[in-house]
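We begin with a single chain expressed as structure tokens, specifically the form predicted on its own.
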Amino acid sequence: MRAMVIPVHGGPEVFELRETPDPECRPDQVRIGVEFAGINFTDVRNRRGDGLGVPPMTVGIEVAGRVLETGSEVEGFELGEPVAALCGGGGYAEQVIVDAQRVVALPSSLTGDPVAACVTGVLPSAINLLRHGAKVRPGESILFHGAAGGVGSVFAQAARHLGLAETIGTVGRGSKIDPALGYGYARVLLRDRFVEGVLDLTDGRGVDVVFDPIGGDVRARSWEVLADFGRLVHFGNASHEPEVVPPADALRARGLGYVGYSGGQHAVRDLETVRASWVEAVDLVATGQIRIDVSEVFALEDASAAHEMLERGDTVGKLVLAV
């Protein structure tokens, strides 16, 4: 099969297309032919080398296809069923093995579509961010850094389904406010002066949560626009900048909580209850409740190109790899 190799940690550049051994199928795993793969930042996280992973290897998280092998303790597929999985890595190639627990069956109308390949990761990390990272309370205020990226593009639809307040948005560039403002949040503010309008249009409070994936100067000043008792959750760092938080004294005075979110060791650690949301999420997409927005398509071979646009902040939206 064909898949795309990292020799090396790197850059973009590192990406090599090779003819590799198909997997092979453990008892209780499902061989997946791949139709679209899902570009996440945890990807490139993995391509660098401060995630996961020992090269040569193949990243790629969230996947699309059908079902070509199922092992012999494996129940509920047919083969050629189209299915959606968050696997564990892998996803950039013809086919990936993925444990049985972590695939979902998909409706016809998902069938052949790039959307497909996100329901497993963009939009339930949402949900899970909102219900289980920080337990976000009906009328509780909200601030979410990276509004027009992947998460960014579902989290203010997945907070009006869930109930939740309307969300305040940052962008890191005035062309990404529009599309921002598409998706769902109330105001979108520009990133280098975010502070001054949260407090403004918060009458100086502040707001109750923030989420972060974007790490170092951002997190450091997102601490400013905290209310009393509010709780910022850090869920990523794609500036690869140090960690920046307040001394435990000054948390306690006013207390502000500080809370980590992965929604990959939150699977590892609560299949069933992720599981459950990656169910959610298909339906809740499948009829049009909440849009995906997959604003390019790559050839696999063009892993290296949406990677490179990926790290320049050039995206809105879902990036998604044609397979």
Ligand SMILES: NC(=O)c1ccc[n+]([C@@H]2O[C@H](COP(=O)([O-])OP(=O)(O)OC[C@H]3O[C@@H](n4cnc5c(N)ncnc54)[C@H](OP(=O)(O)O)[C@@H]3O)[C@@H](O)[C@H]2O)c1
Given for the second form:
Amino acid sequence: MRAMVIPVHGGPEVFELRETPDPECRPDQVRIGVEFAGINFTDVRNRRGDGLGVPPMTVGIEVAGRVLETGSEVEGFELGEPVAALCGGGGYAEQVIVDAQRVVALPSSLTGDPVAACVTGVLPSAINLLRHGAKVRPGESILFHGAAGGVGSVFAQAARHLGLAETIGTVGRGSKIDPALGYGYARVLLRDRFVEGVLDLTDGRGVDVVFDPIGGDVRARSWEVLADFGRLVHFGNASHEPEVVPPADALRARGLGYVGYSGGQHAVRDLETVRASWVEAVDLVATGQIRIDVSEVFALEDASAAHEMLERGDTVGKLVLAV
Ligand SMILES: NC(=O)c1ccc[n+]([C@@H]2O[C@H](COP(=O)([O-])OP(=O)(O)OC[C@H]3O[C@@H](n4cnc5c(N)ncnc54)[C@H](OP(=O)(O)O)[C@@H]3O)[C@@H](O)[C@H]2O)c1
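Moving from the form predicted on its own, what structure would you give for the form predicted together with this ligand?
Complete assembly follows, chain above in first position.
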């Protein structure tokens, strides 16, 4: 099969299109013929060597396609059936092997649609960040950094789905304000002035929860926009800056909380809950309740170009590889 292989960790240029042996399917696994692979910032981290995997390897954690083979212990999937999956890697390839528990069926309305490659990634992440990371309560106010990105593009919609009224978003550049508003944010602020903006919008109170996938100075300053008893949810570090030490005195005095969330770890520790969120996400997208905006589809062999765009912060919504 053809696969985009990373022979060594490094920049986007390290990708090589190679002919590799078809992967072997264990009794509890499913072989998927990949039609689309979602591109995530996690893939960038794994490619650089800041995440998981040892080269030579193939990155890619979410795919959609058709069942090519089921292991002898697998029940409930038929050959040729359209499916999506969250895999532990290997998604940028014509075939991937996935544990059957990490595969969900797709309705015919999503078959052949690149959006199908995003139903196990960004939307479940958004739902689980809200529900299990921050444990949000109705009426709480929210700030999300990176409102026009992949997770950002579904986050305000997921918050509304869970009964929260309005979400404020931040973006890194002015050209992303309109797309972010289109993704359902009540207000969108430029990140370099977000502290003043949030305090202004909330009459100085701040918000109950900040969701931060950026880190560095953005995370350090996010404490300033938290209301008393608020929580800061750390779920990524796109800035690649050293981790921020939370201000212990302010945490104690103001009752603030510092929460971490990893969708990958959540799936390892409580697959049943995460699997339920994949099924929920498929339904929300298939019924049109939540829109995933696939802004660009690249050919498999153009993964380098897609990673370059994502790393430059040039993208809005989701990027997908057509395999
Ligand atoms: N913990 C989890 O379960 C989980 C799950 C999914 C994603 N994540 C994290 O969430 C973040 C978003 O992931 P995504 O796949 O949806 O990506 P994305 O938001 O589509 O792209 C990353 C965005 O981060 C912002 N950014 C800020 N500083 C950056 C920098 N130095 N380099 C590159 N981008 C920078 C840019 O938006 P602006 O222009 O607005 O600055 C950029 O568009 C990533 O940090 C990812 O690791 C975590």
